[in-house]
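In structure tokens, one chain follows: the form predicted alone.
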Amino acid sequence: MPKITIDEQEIEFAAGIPVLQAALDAGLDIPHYCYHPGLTVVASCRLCLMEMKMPHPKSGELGWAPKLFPSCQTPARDGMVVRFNSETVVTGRERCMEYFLLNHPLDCPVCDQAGECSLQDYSYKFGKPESRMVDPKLVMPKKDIGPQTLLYSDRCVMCTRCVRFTKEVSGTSELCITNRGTNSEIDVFPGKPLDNPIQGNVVDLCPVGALLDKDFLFKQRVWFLQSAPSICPGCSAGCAIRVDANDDIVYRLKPRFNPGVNDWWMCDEGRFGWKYALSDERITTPRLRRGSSTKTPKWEDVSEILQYRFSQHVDEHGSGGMVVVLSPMMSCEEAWLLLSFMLKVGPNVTAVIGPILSVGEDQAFPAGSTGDETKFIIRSEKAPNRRGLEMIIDQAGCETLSFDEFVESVGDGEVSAAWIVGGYPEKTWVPKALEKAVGKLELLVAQDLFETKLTAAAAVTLPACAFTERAGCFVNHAGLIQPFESAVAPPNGCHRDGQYLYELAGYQGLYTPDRVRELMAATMSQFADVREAAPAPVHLH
């Protein structure tokens, strides 16, 4: 690999990247605002300036050039020698920081960005401890620029990341720079609010507290939040995200760097569409129905009850009419455990993949882009794990039906027992034909988030977890197996799906997705090596 010397330290770098990215990849803390690897380079903030050795125009001898160069705009080349720790660079950096802070308000105590603000960090690390500003500060307006976003212009450092994002990634160009000089400010075009399906990314891009998410505004201090890596279940894209929670309450979702999948971005549907997990209408306890009466069994008895019910059914009716409906909202591990149990009870069980919800067509950004021009795609298929279920069912080698064929079979009385898993954000996932036909089933187990006609008719009702409460892996539309962790505990009284399915399948101890994937890998080698999202450089903003 090519090598570059930065501050007398020789480091290797990937070809085709700027010096700044090479330094960040090597773990060096180089201050920057305007640079972002997913956007074009404008070199406007001047914080990443460096000194570079160049040949003398007369003697050809290498020496330090008399001017500073923006490292974000300078391609890294093999054999280059640069430095960021010289007196000239440090002085220039201090002057830039002083300029950024001239009119910046001292409102860190009430700013949502406090605790993860690069202006705070850079002021402490690279700025001066005092300000020479004695004149009144220029006060800029606070603006409501869209349904989900606020703009506090007085905090803006004019890095223009947000403007470039709406032009280059979303392709909607709502944001622009108005006025000139010290009066420059970010604004929306008249009559064109910031309202596109991926606009929430501008808040992630903002290195200070200028762009704010209305949904998170004044909800939590970021240093109280605990983060868990997850995968967005909103569609089949498999975007890597971070779930931020405190006291077992989720407060926000953020994208994680996932090259080739979602890169640095996520859509607003995934960012804001998790509130169903907080609903008071969630099913939280198991329920056992006998005739017209119901009771709540102890969790430690659930496995025995289910084994008895299905064994009794097989003795009386055989296993030919037994069906398990696996939801594409389940993790691969949960689906494998449930199918394993059902095949042990009845070797002739039929497997069905639950409804694959679809909305419109795939949305590519920028709009109308194709191939390499496309920066982000929102998939029309709203099922995070259809591919994973297909892999598990194919390996099991059992009989299969489409969901529509299953519904028709229930109506025709060809299905005698079914375990149906839901877990969808909406209660309306159950088709009317299935609601009318479930009364013909001799045995029905319903596992879901919310009450439906299925849970009302079920002999055994089990609560399902939301994606923030479960751990496992999803397989996206391209066949990538990506793991995720639980961020919060299930509601009081509820057990994680993985735990009770683990016990039901005949395993003892604590459910862990790694352990189950080891068992799965014995017959499906793909699950021996899941794809972990690559961590972004720690000092990259």
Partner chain sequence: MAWETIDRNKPVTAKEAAPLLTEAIKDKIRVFFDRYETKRAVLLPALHITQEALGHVGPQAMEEIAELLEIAPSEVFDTIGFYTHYWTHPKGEKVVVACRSISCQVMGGDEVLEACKKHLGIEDHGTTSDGKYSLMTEECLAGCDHAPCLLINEKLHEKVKPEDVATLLEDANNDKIEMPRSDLYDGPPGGSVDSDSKAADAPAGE
Contents of the next structure:
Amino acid sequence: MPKITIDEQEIEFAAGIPVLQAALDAGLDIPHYCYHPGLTVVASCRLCLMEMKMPHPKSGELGWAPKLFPSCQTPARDGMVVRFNSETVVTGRERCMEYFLLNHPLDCPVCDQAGECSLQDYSYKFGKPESRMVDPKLVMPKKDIGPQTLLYSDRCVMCTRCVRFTKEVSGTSELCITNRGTNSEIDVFPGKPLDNPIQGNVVDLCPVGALLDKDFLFKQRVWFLQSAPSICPGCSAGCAIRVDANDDIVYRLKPRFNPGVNDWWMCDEGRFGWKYALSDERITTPRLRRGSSTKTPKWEDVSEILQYRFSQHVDEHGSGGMVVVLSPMMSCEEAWLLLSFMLKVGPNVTAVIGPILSVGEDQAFPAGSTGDETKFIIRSEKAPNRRGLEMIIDQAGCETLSFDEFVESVGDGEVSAAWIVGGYPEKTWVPKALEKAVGKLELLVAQDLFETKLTAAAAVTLPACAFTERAGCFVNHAGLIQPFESAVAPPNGCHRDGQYLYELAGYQGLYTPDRVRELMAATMSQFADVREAAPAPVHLH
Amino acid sequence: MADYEPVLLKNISLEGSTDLKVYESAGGYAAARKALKMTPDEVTEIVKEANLRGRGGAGFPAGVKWGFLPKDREVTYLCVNADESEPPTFSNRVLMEKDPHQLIEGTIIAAFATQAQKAFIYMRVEFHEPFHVMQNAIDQAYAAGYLGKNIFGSGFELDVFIHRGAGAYVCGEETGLIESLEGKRGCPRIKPPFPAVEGLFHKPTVVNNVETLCNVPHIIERGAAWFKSIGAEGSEGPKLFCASGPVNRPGCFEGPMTITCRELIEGDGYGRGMRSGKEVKAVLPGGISMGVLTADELNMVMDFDDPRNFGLLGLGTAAAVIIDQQQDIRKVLANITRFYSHESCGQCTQCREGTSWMDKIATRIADGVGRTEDLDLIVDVTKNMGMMPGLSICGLSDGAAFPIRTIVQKFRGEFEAYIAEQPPTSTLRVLSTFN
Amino acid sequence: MAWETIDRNKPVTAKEAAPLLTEAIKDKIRVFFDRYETKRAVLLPALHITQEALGHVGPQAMEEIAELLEIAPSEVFDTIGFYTHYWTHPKGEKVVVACRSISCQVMGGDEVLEACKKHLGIEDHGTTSDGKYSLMTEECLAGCDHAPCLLINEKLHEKVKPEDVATLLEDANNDKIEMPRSDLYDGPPGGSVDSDSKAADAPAGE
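Moving from the form predicted alone to the form predicted together with its partner chain:
Let us now look at the entire complex, which starts with that chain.
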């Protein structure tokens, strides 16, 4: 591996990256605003300047060149010697930080970004505590630039990351710069707001509090938030995300760096599409029904009741007419546990993958791009784990039916018992034909987030959890197995699907995805070593 | 220098100097015919040999610039920098307004040497008369077959178009000019890649100043040795100088780069001295961006090197504005700070924020609310703009730092005297309303 | 919203029913297409032509230019704001540009500017109520040898004295320069800017 010497430290770097990236990869905190590895380099914030050793034009002797170089724009080369710790660099940076704050309103107490603001962090670390400017500050307007996003121009440092994002990644070019010099502002064309399926990323890209998410505006101080690494269940892309929550309430989702999957981005559908989890119409407790009377069993009895119901059914009808409908919203672990249980009680059980909503075609960004030009894709398959279920069902070797065939079979009276898992954000996922035929089932267990015709008819209804409350792994469209953690507790009274399925499958103690994957790995080696797909974010700010 | 024989301005007093026939009867287009019989490399070699340094301000040798073009290129562009926006410079205006064919001929030769088939003359929009003169001359050249296909039967083809700017000083920076030509904000590009490798529309591009190109026909016609016989080593060839302000004869003059600033102001062939009752207080000798000279420093030689000995950035555009004793130095400073604050493109932090901050300080001083520490402060701000190369993408911030720093340093006593005369409470009162 | 914000979700002005860029204007712009590798590069000429024809380039004209050049309206907005010469709101028939360069200042430019303001009764970037004059300043008009300078539309007035300003501004011909014009820049050779539709209406055989 090539090596570069930065501040007397020899550092290995991946070929083809700029010096700044090499320094960041090595864990050095080099301040920068305009640079972002996912965008073109403009080298305009002038914060990452460095000195470099170069051969003297006459003597050829290697020495510090009397010039500053933007480290973001200078490719790292083997044997290069650079420094960020010289007096010239340090004082230059200090002055630069003073410039950034000259016209900044210093309204941190009412700014959403406070606490995760690189203007705060850099000022503290690299700046000076006082400004020498005694003149009035320039006052810039606040702008409502789109349905989801606000722009507080006076906080802006003009890094233009957001502008480059809409030009280079979303390809929608809504954002632009108006005016020039110190009056430069980010803007949109009046009447052409920032409104594209991945626009939320500009808020993440903004290193300061200039671009704000209306959804999160004034909701939380960020230092109260705790983050859990997760995988977005919105489509089969499997974007790595972070769920930010406080006191078991989710406030926002943010993308995590995940090279080759979502890189630094996520779509708005995923970013804002989790609110169903907050609904107070959620099913939170198990429910038993006999005829028209229902009762709520104790959680500790649920396992036994289900065991009993299914064994009784098999005793009476055999397991030939038994079906388990696994939902593509389930994690691999949950699906495997449920299928294990079903196979144990009814060896001839048929496995079905629940309905998979498909919307249009895969949506590439920038629109019309192919191959390397494509920066981000929203998948048409609106479920996170079809591939995972296929792997598990394949390995189990049981009979399978498509969901449509299953619905038909129920109508034809060929299915006697079914465990149907939903867990979809939409309450309307149950097809009419199934609603109509459901009465023909001798035994129905329905596991879902919300009440449907199935839960109303089910002998046993079980609550399903939202992805923010669960842990496990999803297999994305390309077969990549990615783990996710739970960020919050399920609603009061509700148990996690993983936990009760773990108990049902005959295991004791606390459900953890690791434990289940260890069991699964006995027959499916690909689950042996499932790691956090995304390493710690390479790009801190 | 009474015996100096004008080269660049030799035609301007001819009757109908803008006309093709007049230009040709004075020997025009002979150099282009000669050049097109040579190989492009031979032409470049002669220009290199002559050490024709760019007249736009930076002084980079034009032949060397042409030599940077990659050998395997397919398309090359030539851009003629006619964005002349540096106050108080007007030599390009004179060249285009009075002798447009000289520029066209220089453009043809430069395009041939660089094998460019398209040349854009990027002209500032405020130039109305020069624009019409140039466009008429271009039309004449097309009609005569000097532009278009198969020029002088050489098989060489060249189209020349005028591209009008829209009011931005920074478009005079070569990559700002290219961005502007591409229909964008005129923000200078990061280098590398240099325009010779990746310029207009990502193609190899050469950007030359009007005056630089006007020298080219004469070099081809009379040879590199002749060119080098004018002036002194490192500052060879004829040069245009501008003088403005209260001199007896403000104008654009031609001479060798051996004259001093004093000669430019007082010489018979130049400014002919100060108007009666006026005395020199200060001179900004190279356009405003190079810095200031005091009345004691007028022996500075107007060449590429001597200005550095006086704390100046360089020769710049060799356009001097003479400031007389009656002028308030605070207003001079505020004029200059406003210029840079208004013209900064706003990309680089130091320049965007620094120029406007300096303008706020200088305006306040001019308004009679200055503090002595403001003088130190403004000098300190310039230190982060022009002390070390590489602080910003282009030279605008260096150009801002030099005049501001030198004015404050060289006229500090005067500033201090003004500040001392301010009513003691005024500073405090005004400042307290700000915070 | 607790704080006052500029709403960018809506256009600034209601859209005119008819396009502002007539075919004749578009044809003038199209002449430039062959000169450059990209249509975007035609933006500056397009803005000049549009401003010449319409007096200013408002949001709707920007959108129509964007459509013609196949770029986003925001890209037109982005570029137009960088340059001082373009007016995005209506300006007067004549634009008086006062030079405020150091040369003009030294030679009395400030007094000339004040005289203009006083005579026209407007400030920098203002327009008289009769729509005749707008006033703006420019950093340098490159007329320093004849400072102080005033540019009125095309015409550069040199060595202007404050006491002459009133007469100068009353002169009907103060904005024109007499000289032969090439039609190569402004339109196709021969000065014909007939649109396709008009050409189609022309009698056969012509």
